[in-house]
Each structure stands twice: as structure tokens, then as C-alpha cells.
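There is one chain below, alone, in C-alpha cells, taken in the form predicted on its own.
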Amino acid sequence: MAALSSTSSVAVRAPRPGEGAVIAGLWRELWEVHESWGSYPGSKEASAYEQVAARVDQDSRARGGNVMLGRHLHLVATLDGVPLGQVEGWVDRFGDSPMTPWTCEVRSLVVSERARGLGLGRALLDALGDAATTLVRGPSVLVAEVLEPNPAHTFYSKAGYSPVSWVARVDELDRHVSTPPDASTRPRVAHPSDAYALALLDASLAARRRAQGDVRFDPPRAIDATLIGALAARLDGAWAYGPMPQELVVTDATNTLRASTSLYVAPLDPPFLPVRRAILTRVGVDAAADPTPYLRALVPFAAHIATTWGARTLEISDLSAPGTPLHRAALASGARPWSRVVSKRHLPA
């Protein structure tokens, strides 16, 4: 094709049937560079990308030229009619409060190396935001998780995105399973009787999220009998290694509940290699306590459960900024900086 330049015609639209193989090629380019940054490995088998191509073509036929298919958004950017960039988004709402906006998660944003610097990435993000606000008929919050070694941090910053949450990762979970517990802490699965204490920790977590500018979730709620009852019902019948998510807590020497988290273990979809990903999310810690001993207790306990489900690594999400006590506690538990979540509010045109 002709050499690409800033005078080339850029357009953003829904993918069309027959473009699946081209878009799968963009995915392969994305996963290969992500793997070089330490992310989960992608398949090297052509058959994996043939499956992706078939799925994209099937979805494109179902879309009928629309970027929306339910809550799934898919857009391609073309230069002179040739698809050289793509982005997917998933729209969801993480709460019940009318103050909680809809969120559009940016997924698999990639521009072919030979077309970078020509505005395709920014055009894709802007169009994704427009599609999300159209779908929800109001403002939306666009969020993207960016690996720490990824140079896209600069790109997102220039596009108006700000970090609102951080993630650390524990590698080689097998090494952490046998870590001896501190005698002053006791990790365990949450019980229905923990509902009131969990409600207090949830309120602390909600306040921390808001202070960091993370508005994806509900603000702090009033703690009343309805909330306590709902939490207790959700925890009723919980047991170790049971259905995901597992709600985990840590108590201190006086049996006071000081920290809580939710553990998820789920397989990654192709074209990732078939591995299981474990995530500790909703990390709530007593604001008056040093979080270090409690995360040091949670990580080996979560590692034990996660390894029984086949996971080999563990991500700790919902962390505050580097240098804060919670972030330092995650690193002290054996994790390393992994990624950050960046966010931007998108208003209807």
C-alpha cells in the first residue's frame, strides 16, 4: 500500500464481515508486545487467531454496521479504507446509587505499528466514549488498565486520563502458600456474623476510592439493617474453596476484623494461553490500622485457595497510589508493581 502520512483519510466505524482476519492480526500484534512487558502470554498458534477472526466476523454480522452489540462496543480505525486500529469496550454499572455513573472499560486498544502517530488511537478513544454515552444516554466514565512498562501511559495522559487505582502482582504463588502466619493475625473466609464489620470496611473502601478520583463505584452508604442483612445473606453458606468470589477477612489478636477482600479466579480467554488468573479486589483495611500485617496475612491465605483453583499468579487491585501505606503494604507482602487504572469522564456531544 502507499506510504502512510498525516494527510491520509482517518475514519472510525464498526467492523465489517470479512475483516476478522485483519483485526485478529492487530490482536496478535497487541498480545505479543504485551507479553514483552511481562503480561500473560498469548498463543503462537495460528488456530487461536483464526478463532478470533471467526468470532469478530460473526459479531460483525450480528451488529449490522452498528458499533454496539448489547453492552459490547467494537470499533475499527481505517486509513484510506484499510483497518489499522481497533478498540473494544464493555459498558457496565458497578453500583445502585444514582450518583454512580456508567463505566466503559477500554479493552484491546491497538494501532498497527506502521500507523502510529497519525491520530488513530485518539480517534478510537473519542469514538468509543461517544458510543458509550449514546448507549447509556448520559455521561460515562472511560477506564483503561495500563501495565507499568507500557509506554501508553504518556498517550493516555495526553488524552486527558488520570490514574485512579493501582494493581500489584504476586508471582510464583507456590512460594507464598507456605509463608508462616504472624501470630497476631488470622486470615479466614468471611462469615455472616462479619456483616457489620464488613460494612464498615466497605465504607472505608468507598471513601478511599472517591478520594482517589475513582467514581466507578457507589459512594459510602449508610449502614443500616437492610445493608447488614444483605451482606449476611450473601455470606451465608460460604466455605473455603467454594464458588467465586471468595470473601476473605483478617482479624487481629483481639479477634477484631481489620481487613477484607474478594478473591476471584477465572480462566483467560483465547488468544491468551489457557491459564487461570487470580485477583484480590475490594481491598478494605481499617483506616486506623497499619495495613502491612493484614496484607501479609491475606496473600498466603489467598495464594493457598488460588493455587487449588489452578492459578499461579495473584493480582492485588484497588490499591492507593505508590508511596501510600496500602501500596507499600502490598509490596511488603511479596507483590511488585503491575499496572494502574486510568480514567476520564466522557460527556455526551
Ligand SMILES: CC(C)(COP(=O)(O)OP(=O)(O)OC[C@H]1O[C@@H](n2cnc3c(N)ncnc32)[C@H](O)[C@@H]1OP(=O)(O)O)[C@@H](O)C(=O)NCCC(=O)NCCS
Contents of the next structure:
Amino acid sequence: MAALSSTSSVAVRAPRPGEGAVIAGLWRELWEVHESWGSYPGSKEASAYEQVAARVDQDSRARGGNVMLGRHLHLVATLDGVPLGQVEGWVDRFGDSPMTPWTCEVRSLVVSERARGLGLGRALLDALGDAATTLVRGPSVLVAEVLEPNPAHTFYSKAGYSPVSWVARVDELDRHVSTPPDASTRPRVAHPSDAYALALLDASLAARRRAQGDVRFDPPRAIDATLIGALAARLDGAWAYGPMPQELVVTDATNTLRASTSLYVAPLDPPFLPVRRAILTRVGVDAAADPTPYLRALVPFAAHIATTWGARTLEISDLSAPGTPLHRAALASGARPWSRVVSKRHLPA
Ligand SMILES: CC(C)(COP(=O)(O)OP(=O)(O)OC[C@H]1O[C@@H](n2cnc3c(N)ncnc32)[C@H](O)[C@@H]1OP(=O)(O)O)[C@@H](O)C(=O)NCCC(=O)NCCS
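Right, and the form predicted together with the named molecule of this protein, after the form predicted on its own?
And the full complex, kicking off with our chain again.
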């Protein structure tokens, strides 16, 4: 192909059958650079990428030239006709309030190293936003998770994205050392009688998310008998070390529930190596309390369960900005800054 330069013409379209190997090569570039920043390791076997290529080709045939396949969006960026970048999107709605918008999760955005700085990344993001708003027939909120060491933070901020949520990670759970929990705090699996206290913590979580600009989830709901009943029924189905997600809570010396979180452990799909990824989400804390002792109790407890389920690391998501009490509490529990979630509202053209 001709030398890559800003005079080459950039286009964005759906992937075509036969481009699977090129796209698998782009994914490999993406995963390898993420691995160099400490993310989950991918396979080095050529056969793993041949399988990815075959799956992408099969998917492109089903797409028939459309970027949308159900709620899955897939686009490639070409330079003078050659695919040199790609992005996927997953469109979903996390709630049922009319105030909760559709979300499009930006996934696996990558431009080949030799074609960076020529506008392909921006063209892919913009086209993904257009496709998402077309699919949902209205505004959608685009969301991407960016690892802390990734220089792409500037790329996203230039595209109008801002951080709305933060993630910290405990590496090597088997060697996890944090200050011993305060003896007055008691972490445990939630039970149905916690429903009312959990509903209060959920409301404080919902308010915090909205205050941070994280509009992916419902605003605080009215706490009524229907809500409490539904929560109690859900908790009734959970049992110690049972099916995911595991709802965990911590109480103080007076047995008052002070913080809660949901623990998920799930295996990563090939071509990632078969490791289990553990994530704490929905971190709800009593807004009037210092969260430090409660996270110091919850994190080792979650780490213990996650280890039982075969995970070796634990991500703590849903955090507030660095320097705030909740973020500091996560770091005090033995985690380190891991990633941030950036988002932008995309309006129909
Ligand atoms: C992030 C990435 C997709 C950007 O793609 P790209 O095609 O190089 O970006 P563009 O040329 O469209 O750049 C758009 C703007 O962002 C800026 N930008 C892009 N990458 C940047 C970087 N690493 N540091 C600072 N600014 C950057 C550009 O200078 C440009 O600014 P301008 O509008 O003022 O001219 C690409 O660097 C990449 O594939 N990185 C590795 C994979 C990755 O991190 N993906 C994102 C996962 S969340």
C-alpha cells in the first residue's frame, strides 16, 4: 500500500467476510499492548487467533454489510481501502427509569500502530456514536474503560469524553496484604432481612453515581414495600459462596449495615488465557460514615471468596474520583489505581 499519511482517505464501514485475519491481528495488537500495561494475558498461540478470525468472518457474513447485528456494533476504519482500525460497541440499558439513557459500551477500539495519529480512531468513535443513536432512535451515552497507564486518556478527552467512575485492582489475591480490618466491623453475605438497609445504601450509590456524571444507571428510587420485597426475594436466592453475583455487606459495632457490594467472578474467554476475573461492583457506602474501615473489612472478605472461586485478582469498580474518601478507602484496602470509565452523551446527527 502507499505510504500512510494524513492525505490518505479515511472511511468507516462494517467488516467484510475475508477480513477476519486482519481484524484478529488488530485485536492481538490491542490485547498485547494492554497486557504490557498489566491487563489479563492473552494466548500467544497462532491457532487462538485463527479461531478469532473464523468467528469474525462468520459474524461479518451474518451482518451482510450492516454495522449492527442485534445490539452488537462492529466497524472497521480503512485508509485507502485497507482496514487499519476497528471498534465494537454493545448497546444496552441498565435500568427502567425514563431518566436512564441507552448506553453504548465502546469495546476493543484499536488502530494499528503504523496508522495512528491520522484520524482513524476519532472516525471510529464518531461513527460508533452515530450507529448507536440510529439503533436506539435517540441519544445514547458512549462509555469506555481506559486503563490508567494507557496514553489514550488524551484521545478520549479530545473527543469530549470525561471520567465518571474509577476502578482499583488488588493484584495477586494470594499475597494480598492490607491493614487488618477493625475488629468491630463484620463482613458477611447479605440475607433477606438486610433488604431495607440495602435499599438505603443503593439509594446513596445511585445518588453518588449521578453526582459523578455516571448516568448509566437509574437515579435513586422511592423506597417502598415493592422495592424491599423484590430485594428480599433476590437475597433469598443467594447463599454463602453460591451463585454469582454474591451480595456482601459489612456491619459496625452496633450491628448497623454500613456498606454493601456485589461480587462477580467469571472466566475470560479465549484467546485470553483461562483466568477468572473477579469484580466488585455496586459499592454502596453510608454517606455519613468514613468508608475506610468498611472497605478494609469487605475487600479481604471478597478476596477470600474470589480466591475460592479461582480468581487471582480483584477489581473494585464503581469508585468515586481519586482523592475522595471512597477512592482513598479502596487504596487503603490494598488496591492500586487500575482504570477509569469515561463517557460522553452522543446526540443524533
Ligand atoms: C487510542 C487510539 C485508538 C487512537 O487512535 P488514533 O487513530 O491514533 O487517534 P486519532 O488520530 O483519531 O486522534 C484523535 C485526536 O486524539 C489525539 N491522540 C490520539 N492518541 C493520542 C495519544 N496517545 N496521546 C495524546 N493524544 C492522542 C490526536 O493527537 C488527535 O488530536 P487532535 O484532534 O487535536 O488532532 C490508538 O492510539 C490505539 O489504538 N491505541 C492502542 C489501543 C488502545 O489504547 N485503545 C483504546 C482502549 S480504551
